[in-house]
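A single chain, nothing else alongside it, follows as C-alpha coordinates in the form predicted on its own.
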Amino acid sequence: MSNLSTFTNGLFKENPIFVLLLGMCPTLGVTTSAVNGAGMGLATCFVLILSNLAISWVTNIIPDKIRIPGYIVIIAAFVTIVDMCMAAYLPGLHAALGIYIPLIVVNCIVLGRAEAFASKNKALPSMLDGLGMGLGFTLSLTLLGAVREFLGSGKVFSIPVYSEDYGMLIFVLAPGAFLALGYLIAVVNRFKKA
(Lines of atoms letter the chains of each structure in order from A and count residues from 1; the text may use other names and numbers.)
(Lines give C-alpha, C1' and ligand atoms only; values in the text may rest on other atoms or scores of the structure.)
Protein backbone atom coordinates (compact mmCIF):
# COMPACT_ATOMS: atom_id res chain seq x y z
CA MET A 1 0.00 0.00 0.00
CA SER A 2 1.49 3.33 -1.03
CA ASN A 3 1.82 6.30 1.30
CA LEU A 4 -0.66 8.28 -0.81
CA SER A 5 -3.36 5.60 -0.57
CA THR A 6 -2.64 5.27 3.16
CA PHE A 7 -3.34 9.00 3.48
CA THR A 8 -6.43 9.14 1.24
CA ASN A 9 -8.14 6.09 2.78
CA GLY A 10 -9.26 8.12 5.78
CA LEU A 11 -10.56 10.92 3.60
CA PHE A 12 -12.74 8.88 1.24
CA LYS A 13 -12.70 5.08 1.16
CA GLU A 14 -12.55 4.55 4.95
CA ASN A 15 -13.92 7.87 6.21
CA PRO A 16 -14.44 7.34 9.94
CA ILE A 17 -17.83 9.11 10.08
CA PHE A 18 -19.60 8.59 6.76
CA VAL A 19 -18.26 5.13 5.85
CA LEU A 20 -17.06 3.32 8.98
CA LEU A 21 -19.57 5.04 11.32
CA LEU A 22 -17.01 5.31 14.13
CA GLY A 23 -16.75 8.00 16.78
CA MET A 24 -20.46 8.76 16.90
CA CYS A 25 -20.39 10.18 20.44
CA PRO A 26 -18.38 13.32 19.61
CA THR A 27 -19.90 13.42 16.13
CA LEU A 28 -23.40 13.85 17.47
CA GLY A 29 -22.45 15.74 20.62
CA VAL A 30 -20.21 18.60 19.47
CA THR A 31 -21.37 19.42 15.96
CA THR A 32 -23.81 22.17 16.88
CA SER A 33 -21.56 24.51 14.88
CA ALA A 34 -18.88 24.25 12.22
CA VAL A 35 -16.29 25.76 14.58
CA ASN A 36 -16.97 23.13 17.24
CA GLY A 37 -16.74 20.36 14.64
CA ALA A 38 -13.47 21.69 13.25
CA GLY A 39 -12.01 22.14 16.74
CA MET A 40 -12.88 18.60 17.82
CA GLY A 41 -11.65 17.18 14.53
CA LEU A 42 -8.31 18.97 14.69
CA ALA A 43 -7.79 17.92 18.32
CA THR A 44 -8.46 14.30 17.36
CA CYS A 45 -6.23 14.65 14.28
CA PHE A 46 -3.32 15.81 16.46
CA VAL A 47 -3.81 12.85 18.80
CA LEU A 48 -4.11 10.39 15.89
CA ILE A 49 -0.92 11.52 14.18
CA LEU A 50 1.28 11.57 17.27
CA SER A 51 -0.14 8.46 18.92
CA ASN A 52 0.22 6.48 15.69
CA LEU A 53 3.84 7.65 15.45
CA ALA A 54 4.62 6.78 19.05
CA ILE A 55 2.88 3.40 18.88
CA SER A 56 4.71 2.46 15.68
CA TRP A 57 7.98 3.15 17.52
CA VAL A 58 7.22 1.18 20.71
CA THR A 59 5.05 -1.64 19.41
CA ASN A 60 7.90 -4.18 19.67
CA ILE A 61 8.75 -3.07 23.21
CA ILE A 62 5.27 -3.40 24.73
CA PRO A 63 4.42 -6.99 25.78
CA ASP A 64 1.27 -8.46 24.21
CA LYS A 65 -0.45 -8.85 27.59
CA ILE A 66 -0.46 -5.10 28.19
CA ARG A 67 -0.63 -3.91 24.59
CA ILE A 68 -4.04 -2.17 24.77
CA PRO A 69 -3.43 -0.51 28.17
CA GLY A 70 -0.04 0.63 26.86
CA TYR A 71 -1.66 2.18 23.80
CA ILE A 72 -4.25 3.90 25.98
CA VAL A 73 -1.52 5.46 28.15
CA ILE A 74 0.24 6.81 25.03
CA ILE A 75 -3.03 8.18 23.63
CA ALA A 76 -3.95 9.70 27.02
CA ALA A 77 -0.63 11.57 27.13
CA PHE A 78 -1.38 13.29 23.80
CA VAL A 79 -4.99 13.98 24.78
CA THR A 80 -3.75 15.64 27.97
CA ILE A 81 -1.48 17.89 25.89
CA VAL A 82 -4.41 18.85 23.63
CA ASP A 83 -6.72 19.42 26.59
CA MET A 84 -4.25 21.66 28.43
CA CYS A 85 -3.32 23.66 25.31
CA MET A 86 -6.96 24.22 24.41
CA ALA A 87 -7.77 25.30 27.97
CA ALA A 88 -4.89 27.79 27.88
CA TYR A 89 -5.19 29.20 24.35
CA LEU A 90 -8.78 28.49 23.22
CA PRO A 91 -10.89 28.67 26.41
CA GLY A 92 -14.17 29.31 24.55
CA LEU A 93 -13.75 26.26 22.33
CA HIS A 94 -12.50 24.23 25.29
CA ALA A 95 -15.66 25.10 27.22
CA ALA A 96 -17.89 24.30 24.23
CA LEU A 97 -16.30 20.88 23.67
CA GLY A 98 -16.26 20.09 27.39
CA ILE A 99 -16.06 16.42 28.32
CA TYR A 100 -15.62 15.33 24.71
CA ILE A 101 -11.93 16.34 24.73
CA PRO A 102 -10.90 13.83 27.45
CA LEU A 103 -13.11 11.24 25.74
CA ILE A 104 -10.73 11.26 22.76
CA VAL A 105 -8.71 8.75 24.83
CA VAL A 106 -11.38 6.09 24.36
CA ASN A 107 -12.48 7.15 20.89
CA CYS A 108 -12.66 3.98 18.81
CA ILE A 109 -11.09 5.74 15.81
CA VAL A 110 -7.89 6.50 17.72
CA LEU A 111 -7.56 3.15 19.48
CA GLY A 112 -8.68 1.26 16.36
CA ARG A 113 -6.02 2.89 14.17
CA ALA A 114 -3.40 2.23 16.84
CA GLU A 115 -4.29 -1.47 16.90
CA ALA A 116 -5.08 -2.03 13.22
CA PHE A 117 -2.43 0.11 11.55
CA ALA A 118 0.22 1.79 13.71
CA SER A 119 1.18 -1.39 15.58
CA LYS A 120 1.86 -3.17 12.27
CA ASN A 121 3.59 -0.43 10.24
CA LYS A 122 6.58 1.88 10.29
CA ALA A 123 6.56 5.50 11.44
CA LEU A 124 5.87 7.38 8.17
CA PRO A 125 2.92 5.26 6.99
CA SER A 126 1.51 5.35 10.53
CA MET A 127 1.70 9.14 10.63
CA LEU A 128 0.11 9.41 7.18
CA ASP A 129 -2.66 7.06 8.26
CA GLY A 130 -3.27 9.20 11.34
CA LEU A 131 -3.25 12.35 9.21
CA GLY A 132 -5.68 10.89 6.66
CA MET A 133 -8.07 9.54 9.29
CA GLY A 134 -7.79 12.74 11.30
CA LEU A 135 -8.48 14.98 8.34
CA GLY A 136 -11.37 12.75 7.25
CA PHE A 137 -12.80 13.01 10.76
CA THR A 138 -12.22 16.79 10.83
CA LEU A 139 -13.84 17.38 7.45
CA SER A 140 -16.82 15.21 8.39
CA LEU A 141 -17.38 16.95 11.72
CA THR A 142 -16.97 20.38 10.14
CA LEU A 143 -19.42 19.54 7.35
CA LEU A 144 -21.97 18.14 9.78
CA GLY A 145 -21.53 21.15 12.07
CA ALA A 146 -21.91 23.56 9.14
CA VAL A 147 -25.10 21.85 7.94
CA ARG A 148 -26.61 21.85 11.43
CA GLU A 149 -25.59 25.46 12.07
CA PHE A 150 -26.94 26.58 8.67
CA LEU A 151 -30.28 24.82 9.04
CA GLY A 152 -30.67 25.58 12.73
CA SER A 153 -29.56 29.19 13.07
CA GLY A 154 -28.96 30.51 9.55
CA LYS A 155 -25.20 30.83 10.04
CA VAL A 156 -22.07 29.06 8.85
CA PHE A 157 -18.89 29.53 10.94
CA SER A 158 -20.96 32.08 12.93
CA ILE A 159 -21.41 34.22 9.79
CA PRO A 160 -25.10 35.02 9.20
CA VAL A 161 -26.42 33.66 5.88
CA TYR A 162 -30.12 34.25 6.50
CA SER A 163 -32.26 35.47 9.38
CA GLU A 164 -32.18 33.30 12.48
CA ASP A 165 -35.97 33.62 12.61
CA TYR A 166 -36.20 31.14 9.72
CA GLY A 167 -33.89 28.54 11.28
CA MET A 168 -35.21 25.13 12.28
CA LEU A 169 -34.50 24.70 15.98
CA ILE A 170 -34.45 20.91 15.75
CA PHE A 171 -31.10 21.01 13.93
CA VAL A 172 -29.43 22.81 16.83
CA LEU A 173 -30.79 20.19 19.25
CA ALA A 174 -29.73 16.54 19.64
CA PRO A 175 -32.34 15.02 17.26
CA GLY A 176 -31.07 17.33 14.52
CA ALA A 177 -27.67 15.68 14.75
CA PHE A 178 -29.21 12.31 13.88
CA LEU A 179 -31.25 13.77 11.04
CA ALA A 180 -28.39 15.72 9.49
CA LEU A 181 -25.94 12.81 9.87
CA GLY A 182 -28.41 10.39 8.30
CA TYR A 183 -28.94 12.61 5.27
CA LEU A 184 -25.20 13.24 4.86
CA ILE A 185 -24.48 9.50 4.99
CA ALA A 186 -27.18 8.96 2.35
CA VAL A 187 -25.60 11.62 0.11
CA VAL A 188 -22.13 10.10 0.54
CA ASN A 189 -23.46 6.62 -0.27
CA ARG A 190 -25.22 7.96 -3.34
CA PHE A 191 -21.99 9.53 -4.65
CA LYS A 192 -20.04 6.33 -3.91
CA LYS A 193 -22.44 4.32 -6.08
CA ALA A 194 -22.32 6.82 -8.96
Second form
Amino acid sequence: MSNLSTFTNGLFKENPIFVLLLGMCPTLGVTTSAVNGAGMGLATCFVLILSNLAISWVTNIIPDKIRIPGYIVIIAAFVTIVDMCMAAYLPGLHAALGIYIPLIVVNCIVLGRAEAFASKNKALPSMLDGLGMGLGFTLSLTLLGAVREFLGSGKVFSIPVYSEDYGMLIFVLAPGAFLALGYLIAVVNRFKKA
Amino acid sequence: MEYILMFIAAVFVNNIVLAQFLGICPFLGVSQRVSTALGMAGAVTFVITLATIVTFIVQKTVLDPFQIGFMQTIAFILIIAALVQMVEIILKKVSPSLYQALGVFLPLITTNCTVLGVAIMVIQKEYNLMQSVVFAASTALGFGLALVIFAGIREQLALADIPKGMKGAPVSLITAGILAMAFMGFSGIV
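Can you switch from the form predicted on its own and show the form predicted in complex with the partner chain instead?
All chains and molecules follow, beginning with the one already shown.
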Protein backbone atom coordinates (compact mmCIF):
# COMPACT_ATOMS: atom_id res chain seq x y z
CA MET A 1 0.00 0.00 0.00
CA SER A 2 1.38 3.40 -0.95
CA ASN A 3 1.81 6.13 1.62
CA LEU A 4 -1.01 8.19 0.17
CA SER A 5 -3.55 5.39 0.30
CA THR A 6 -2.42 4.57 3.88
CA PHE A 7 -3.27 8.13 4.77
CA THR A 8 -6.64 8.40 3.01
CA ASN A 9 -7.71 4.95 4.21
CA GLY A 10 -8.54 6.26 7.69
CA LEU A 11 -10.22 9.37 6.33
CA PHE A 12 -12.91 7.67 4.28
CA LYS A 13 -12.78 3.97 3.53
CA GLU A 14 -12.11 2.87 7.10
CA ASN A 15 -13.38 5.94 8.91
CA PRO A 16 -13.17 4.94 12.59
CA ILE A 17 -16.60 6.32 13.55
CA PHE A 18 -18.88 5.84 10.59
CA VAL A 19 -17.44 2.61 9.20
CA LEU A 20 -15.51 0.80 11.95
CA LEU A 21 -17.71 2.04 14.83
CA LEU A 22 -14.75 2.34 17.21
CA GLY A 23 -14.27 4.88 19.97
CA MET A 24 -17.95 5.49 20.59
CA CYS A 25 -17.68 6.83 24.15
CA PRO A 26 -15.91 10.15 23.44
CA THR A 27 -17.85 10.41 20.17
CA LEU A 28 -21.15 10.55 22.01
CA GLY A 29 -19.93 12.18 25.19
CA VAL A 30 -18.14 15.34 24.07
CA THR A 31 -19.90 16.30 20.84
CA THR A 32 -22.33 18.79 22.36
CA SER A 33 -20.64 21.41 20.18
CA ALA A 34 -18.42 21.43 17.09
CA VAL A 35 -15.51 22.99 18.98
CA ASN A 36 -15.54 20.31 21.69
CA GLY A 37 -15.70 17.61 19.02
CA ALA A 38 -12.75 19.09 17.15
CA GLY A 39 -10.72 19.47 20.38
CA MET A 40 -11.30 15.86 21.37
CA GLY A 41 -10.53 14.70 17.83
CA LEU A 42 -7.23 16.58 17.68
CA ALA A 43 -6.17 15.31 21.12
CA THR A 44 -6.85 11.73 19.99
CA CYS A 45 -5.10 12.41 16.67
CA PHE A 46 -1.96 13.57 18.51
CA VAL A 47 -1.94 10.45 20.70
CA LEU A 48 -2.54 8.21 17.66
CA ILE A 49 0.36 9.63 15.63
CA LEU A 50 2.90 9.53 18.45
CA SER A 51 1.85 6.17 19.88
CA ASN A 52 1.88 4.62 16.39
CA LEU A 53 5.38 6.05 15.83
CA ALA A 54 6.70 4.88 19.21
CA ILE A 55 5.16 1.43 18.88
CA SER A 56 6.52 0.89 15.38
CA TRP A 57 9.99 1.59 16.82
CA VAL A 58 9.82 -0.63 19.90
CA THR A 59 7.66 -3.44 18.61
CA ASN A 60 10.66 -5.70 17.95
CA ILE A 61 12.01 -5.24 21.47
CA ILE A 62 8.79 -6.05 23.32
CA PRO A 63 8.22 -9.81 23.81
CA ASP A 64 5.08 -10.95 22.05
CA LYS A 65 3.30 -12.16 25.19
CA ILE A 66 3.31 -8.83 27.01
CA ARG A 67 2.87 -6.58 23.99
CA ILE A 68 -0.63 -5.37 24.93
CA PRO A 69 0.35 -4.07 28.41
CA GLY A 70 3.44 -2.56 26.78
CA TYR A 71 1.35 -0.72 24.19
CA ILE A 72 -1.06 0.50 26.85
CA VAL A 73 1.76 2.01 28.91
CA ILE A 74 3.13 3.84 25.85
CA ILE A 75 -0.34 5.14 24.99
CA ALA A 76 -1.02 6.16 28.60
CA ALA A 77 2.22 8.15 28.64
CA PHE A 78 1.18 10.19 25.58
CA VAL A 79 -2.32 10.67 26.97
CA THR A 80 -0.81 12.06 30.17
CA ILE A 81 1.25 14.52 28.08
CA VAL A 82 -1.87 15.69 26.21
CA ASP A 83 -3.81 15.95 29.46
CA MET A 84 -1.17 18.14 31.12
CA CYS A 85 -0.56 20.34 28.05
CA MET A 86 -4.26 20.92 27.64
CA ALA A 87 -4.72 21.77 31.31
CA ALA A 88 -1.91 24.32 31.02
CA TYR A 89 -2.71 26.02 27.71
CA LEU A 90 -6.43 25.37 27.03
CA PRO A 91 -8.04 25.19 30.49
CA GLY A 92 -11.54 25.91 29.12
CA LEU A 93 -11.47 23.01 26.67
CA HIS A 94 -9.84 20.81 29.30
CA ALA A 95 -12.76 21.44 31.67
CA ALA A 96 -15.33 20.82 28.92
CA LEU A 97 -13.79 17.48 27.90
CA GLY A 98 -13.25 16.43 31.52
CA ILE A 99 -12.93 12.73 32.18
CA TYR A 100 -12.85 11.85 28.49
CA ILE A 101 -9.21 12.97 28.17
CA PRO A 102 -7.70 10.30 30.45
CA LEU A 103 -10.13 7.88 28.82
CA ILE A 104 -8.33 8.25 25.46
CA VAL A 105 -6.17 5.45 26.90
CA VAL A 106 -9.02 2.98 26.59
CA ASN A 107 -10.23 4.33 23.25
CA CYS A 108 -10.36 1.23 21.05
CA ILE A 109 -9.05 3.12 17.99
CA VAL A 110 -5.67 3.85 19.53
CA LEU A 111 -4.95 0.32 20.73
CA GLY A 112 -6.62 -1.08 17.62
CA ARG A 113 -4.29 0.78 15.24
CA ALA A 114 -1.26 -0.09 17.39
CA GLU A 115 -2.09 -3.77 17.16
CA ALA A 116 -3.38 -3.86 13.59
CA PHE A 117 -1.00 -1.47 11.87
CA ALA A 118 1.90 0.03 13.81
CA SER A 119 3.19 -3.30 15.14
CA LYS A 120 3.64 -4.59 11.59
CA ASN A 121 4.86 -1.50 9.74
CA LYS A 122 7.75 0.96 9.65
CA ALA A 123 7.80 4.38 11.28
CA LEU A 124 6.65 6.58 8.37
CA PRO A 125 3.60 4.57 7.25
CA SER A 126 2.63 4.13 10.91
CA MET A 127 2.64 7.87 11.44
CA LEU A 128 0.62 8.43 8.26
CA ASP A 129 -1.86 5.80 9.37
CA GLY A 130 -2.15 7.56 12.74
CA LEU A 131 -2.61 10.91 11.00
CA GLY A 132 -5.27 9.55 8.63
CA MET A 133 -7.20 7.73 11.33
CA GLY A 134 -6.88 10.69 13.68
CA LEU A 135 -8.12 13.18 11.08
CA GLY A 136 -10.96 10.83 10.12
CA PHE A 137 -11.91 10.69 13.78
CA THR A 138 -11.61 14.48 14.13
CA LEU A 139 -13.74 15.11 11.03
CA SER A 140 -16.47 12.75 12.22
CA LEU A 141 -16.53 14.26 15.70
CA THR A 142 -16.62 17.81 14.35
CA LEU A 143 -19.44 16.89 11.96
CA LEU A 144 -21.48 15.22 14.71
CA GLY A 145 -20.78 18.14 17.07
CA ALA A 146 -21.82 20.67 14.41
CA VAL A 147 -25.08 18.81 13.68
CA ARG A 148 -25.98 18.57 17.37
CA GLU A 149 -25.02 22.19 18.04
CA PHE A 150 -27.03 23.39 15.03
CA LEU A 151 -30.17 21.43 15.90
CA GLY A 152 -29.88 21.89 19.65
CA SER A 153 -28.85 25.48 20.18
CA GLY A 154 -29.00 27.09 16.74
CA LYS A 155 -25.27 27.69 16.45
CA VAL A 156 -22.37 26.29 14.44
CA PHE A 157 -18.88 26.72 15.92
CA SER A 158 -20.51 29.06 18.48
CA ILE A 159 -21.70 31.38 15.67
CA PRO A 160 -25.48 31.92 16.01
CA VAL A 161 -27.43 30.80 12.94
CA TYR A 162 -30.99 31.12 14.25
CA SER A 163 -32.55 32.01 17.57
CA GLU A 164 -31.73 29.62 20.41
CA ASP A 165 -35.41 29.63 21.41
CA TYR A 166 -36.25 27.46 18.41
CA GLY A 167 -33.48 24.92 19.09
CA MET A 168 -34.38 21.34 19.98
CA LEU A 169 -32.72 21.04 23.37
CA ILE A 170 -32.87 17.24 23.22
CA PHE A 171 -29.99 17.23 20.73
CA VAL A 172 -27.48 18.71 23.15
CA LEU A 173 -28.71 16.34 25.88
CA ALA A 174 -27.83 12.66 26.12
CA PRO A 175 -30.52 11.06 23.89
CA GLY A 176 -29.71 13.46 21.04
CA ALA A 177 -26.20 12.07 20.81
CA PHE A 178 -27.50 8.57 20.07
CA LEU A 179 -30.18 9.81 17.69
CA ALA A 180 -27.89 12.14 15.73
CA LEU A 181 -25.15 9.52 15.34
CA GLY A 182 -27.69 6.85 14.39
CA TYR A 183 -29.13 8.95 11.59
CA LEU A 184 -25.68 10.14 10.41
CA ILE A 185 -24.49 6.54 10.08
CA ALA A 186 -27.70 5.70 8.20
CA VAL A 187 -26.96 8.57 5.77
CA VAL A 188 -23.35 7.39 5.31
CA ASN A 189 -24.58 3.82 4.67
CA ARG A 190 -27.00 5.15 2.06
CA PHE A 191 -24.23 6.97 0.17
CA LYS A 192 -21.83 4.05 0.44
CA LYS A 193 -24.24 1.73 -1.34
CA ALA A 194 -25.30 4.23 -4.00
CA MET B 1 -29.84 7.23 53.66
CA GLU B 2 -26.87 8.88 51.94
CA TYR B 3 -25.93 5.56 50.38
CA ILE B 4 -29.47 4.88 49.17
CA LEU B 5 -29.58 8.27 47.44
CA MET B 6 -26.17 7.62 45.92
CA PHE B 7 -27.40 4.26 44.67
CA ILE B 8 -30.52 5.71 43.02
CA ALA B 9 -28.53 8.56 41.50
CA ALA B 10 -25.92 6.24 40.00
CA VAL B 11 -28.34 3.61 38.69
CA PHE B 12 -31.15 5.76 37.31
CA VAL B 13 -30.41 9.48 37.21
CA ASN B 14 -26.80 9.50 36.07
CA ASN B 15 -26.85 6.14 34.36
CA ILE B 16 -23.29 5.49 33.24
CA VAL B 17 -24.21 4.39 29.72
CA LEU B 18 -27.27 6.43 28.86
CA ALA B 19 -26.37 9.70 30.55
CA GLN B 20 -22.57 9.71 30.73
CA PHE B 21 -21.61 7.73 27.63
CA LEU B 22 -19.11 5.36 29.18
CA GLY B 23 -18.97 1.71 28.21
CA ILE B 24 -20.71 2.21 24.87
CA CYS B 25 -18.58 -0.44 23.13
CA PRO B 26 -19.81 -3.41 25.21
CA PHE B 27 -23.25 -1.79 25.30
CA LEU B 28 -23.47 -2.04 21.52
CA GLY B 29 -21.25 -5.11 21.19
CA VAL B 30 -22.61 -7.72 23.60
CA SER B 31 -26.29 -6.84 23.61
CA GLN B 32 -27.59 -9.28 21.00
CA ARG B 33 -28.94 -11.70 23.60
CA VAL B 34 -30.22 -11.25 27.15
CA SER B 35 -28.25 -14.21 28.51
CA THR B 36 -24.86 -12.89 27.33
CA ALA B 37 -25.83 -9.40 28.51
CA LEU B 38 -26.46 -10.81 32.01
CA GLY B 39 -23.05 -12.53 31.99
CA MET B 40 -21.31 -9.33 30.92
CA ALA B 41 -23.20 -7.31 33.55
CA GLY B 42 -22.09 -9.73 36.26
CA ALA B 43 -18.46 -9.66 35.19
CA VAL B 44 -18.40 -5.86 34.92
CA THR B 45 -19.98 -5.35 38.36
CA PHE B 46 -17.40 -7.65 39.92
CA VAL B 47 -14.40 -6.06 38.20
CA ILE B 48 -15.49 -2.42 38.65
CA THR B 49 -16.05 -2.82 42.39
CA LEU B 50 -12.76 -4.64 42.88
CA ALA B 51 -10.78 -2.27 40.65
CA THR B 52 -12.18 0.81 42.37
CA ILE B 53 -11.14 -0.50 45.80
CA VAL B 54 -7.61 -1.27 44.62
CA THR B 55 -7.10 1.97 42.68
CA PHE B 56 -8.50 3.97 45.59
CA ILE B 57 -6.02 2.40 47.99
CA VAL B 58 -3.14 2.92 45.55
CA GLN B 59 -4.10 6.57 45.06
CA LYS B 60 -4.22 7.24 48.81
CA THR B 61 -1.17 5.23 49.85
CA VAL B 62 1.19 5.61 46.89
CA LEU B 63 0.29 8.41 44.48
CA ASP B 64 -0.74 11.03 47.06
CA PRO B 65 2.08 10.64 49.64
CA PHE B 66 4.78 10.65 46.95
CA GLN B 67 3.01 13.47 45.05
CA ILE B 68 3.05 11.63 41.76
CA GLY B 69 -0.61 12.27 40.91
CA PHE B 70 0.35 12.81 37.27
CA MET B 71 1.05 9.08 37.02
CA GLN B 72 -2.63 8.37 37.78
CA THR B 73 -3.69 7.35 34.26
CA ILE B 74 -0.70 5.06 33.73
CA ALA B 75 -0.92 3.51 37.20
CA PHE B 76 -4.66 2.90 37.07
CA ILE B 77 -4.73 1.29 33.64
CA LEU B 78 -1.88 -1.04 34.62
CA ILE B 79 -3.67 -1.99 37.85
CA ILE B 80 -6.89 -2.69 35.97
CA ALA B 81 -5.16 -4.77 33.30
CA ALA B 82 -3.29 -6.80 35.91
CA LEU B 83 -6.39 -7.19 38.07
CA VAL B 84 -8.51 -8.50 35.23
CA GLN B 85 -5.84 -11.03 34.34
CA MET B 86 -5.58 -12.09 38.00
CA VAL B 87 -9.34 -12.45 38.43
CA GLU B 88 -9.39 -14.62 35.33
CA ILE B 89 -6.65 -16.92 36.67
CA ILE B 90 -8.18 -17.16 40.17
CA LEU B 91 -11.70 -17.80 38.89
CA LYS B 92 -10.41 -20.57 36.64
CA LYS B 93 -8.89 -22.36 39.64
CA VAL B 94 -11.46 -21.60 42.36
CA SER B 95 -14.79 -21.65 40.59
CA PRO B 96 -14.76 -23.25 37.15
CA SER B 97 -18.54 -22.86 36.79
CA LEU B 98 -18.38 -19.10 37.37
CA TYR B 99 -15.41 -18.96 35.02
CA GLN B 100 -17.48 -20.72 32.39
CA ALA B 101 -20.17 -18.07 32.75
CA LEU B 102 -17.98 -14.96 32.93
CA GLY B 103 -14.71 -16.11 31.36
CA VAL B 104 -15.22 -14.90 27.82
CA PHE B 105 -16.11 -11.40 28.98
CA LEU B 106 -13.14 -10.83 31.26
CA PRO B 107 -10.48 -9.97 28.64
CA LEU B 108 -12.92 -7.49 27.07
CA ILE B 109 -13.27 -5.59 30.31
CA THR B 110 -9.74 -4.11 30.33
CA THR B 111 -10.72 -1.78 27.50
CA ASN B 112 -14.16 -1.07 28.93
CA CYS B 113 -13.91 2.60 29.76
CA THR B 114 -16.39 2.31 32.63
CA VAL B 115 -13.73 0.66 34.79
CA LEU B 116 -11.10 3.38 34.37
CA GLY B 117 -13.82 6.04 34.30
CA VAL B 118 -15.29 5.06 37.67
CA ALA B 119 -11.83 4.73 39.23
CA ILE B 120 -10.96 8.30 38.16
CA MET B 121 -14.39 9.74 39.02
CA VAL B 122 -14.19 8.42 42.58
CA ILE B 123 -10.91 10.26 43.10
CA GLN B 124 -12.20 13.45 41.46
CA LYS B 125 -15.33 13.50 43.63
CA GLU B 126 -13.16 12.99 46.75
CA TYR B 127 -15.21 10.11 48.12
CA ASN B 128 -14.01 8.03 51.07
CA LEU B 129 -13.52 4.28 50.71
CA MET B 130 -17.06 3.27 51.73
CA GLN B 131 -18.67 5.86 49.45
CA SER B 132 -16.40 4.75 46.61
CA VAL B 133 -17.44 1.13 46.97
CA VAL B 134 -21.15 2.01 47.00
CA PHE B 135 -20.71 4.37 44.04
CA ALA B 136 -18.73 1.80 42.03
CA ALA B 137 -21.15 -1.05 42.71
CA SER B 138 -24.26 0.99 41.91
CA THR B 139 -22.72 2.49 38.77
CA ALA B 140 -21.91 -1.02 37.62
CA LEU B 141 -25.46 -2.15 38.39
CA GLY B 142 -26.72 0.79 36.33
CA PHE B 143 -24.55 -0.42 33.46
CA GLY B 144 -25.97 -3.92 33.86
CA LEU B 145 -29.54 -2.64 33.94
CA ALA B 146 -29.13 -0.59 30.77
CA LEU B 147 -27.35 -3.48 29.03
CA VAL B 148 -30.02 -6.05 29.88
CA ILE B 149 -32.95 -3.77 28.93
CA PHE B 150 -31.21 -2.93 25.65
CA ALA B 151 -30.53 -6.60 24.91
CA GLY B 152 -34.19 -7.38 25.54
CA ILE B 153 -35.24 -4.72 23.04
CA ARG B 154 -32.70 -5.88 20.46
CA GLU B 155 -33.93 -9.47 20.68
CA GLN B 156 -37.32 -8.18 19.53
CA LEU B 157 -35.77 -5.79 17.04
CA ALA B 158 -34.06 -8.67 15.23
CA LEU B 159 -37.50 -9.83 14.08
CA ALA B 160 -38.62 -6.43 12.84
CA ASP B 161 -38.60 -5.31 9.21
CA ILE B 162 -36.05 -2.50 9.03
CA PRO B 163 -35.10 -0.38 5.99
CA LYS B 164 -31.79 -1.49 4.47
CA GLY B 165 -29.68 1.58 5.31
CA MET B 166 -30.91 1.59 8.91
CA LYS B 167 -29.96 -2.03 9.66
CA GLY B 168 -27.33 -2.76 12.30
CA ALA B 169 -25.67 0.19 13.96
CA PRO B 170 -28.08 3.03 13.04
CA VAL B 171 -31.19 1.37 14.39
CA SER B 172 -29.36 0.22 17.53
CA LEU B 173 -28.18 3.77 18.20
CA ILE B 174 -31.65 5.22 17.69
CA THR B 175 -33.08 2.60 20.05
CA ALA B 176 -30.45 3.58 22.59
CA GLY B 177 -31.45 7.20 22.09
CA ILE B 178 -35.07 6.45 22.90
CA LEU B 179 -33.97 4.42 25.92
CA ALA B 180 -31.87 7.38 27.06
CA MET B 181 -34.94 9.59 26.69
CA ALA B 182 -36.86 7.22 28.96
CA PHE B 183 -34.07 7.40 31.54
CA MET B 184 -34.20 11.21 31.36
CA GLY B 185 -37.57 10.86 33.07
CA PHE B 186 -35.68 9.99 36.25
CA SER B 187 -33.76 13.26 36.33
CA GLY B 188 -34.67 15.44 39.26
CA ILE B 189 -35.52 12.54 41.57
CA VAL B 190 -32.40 12.96 43.67
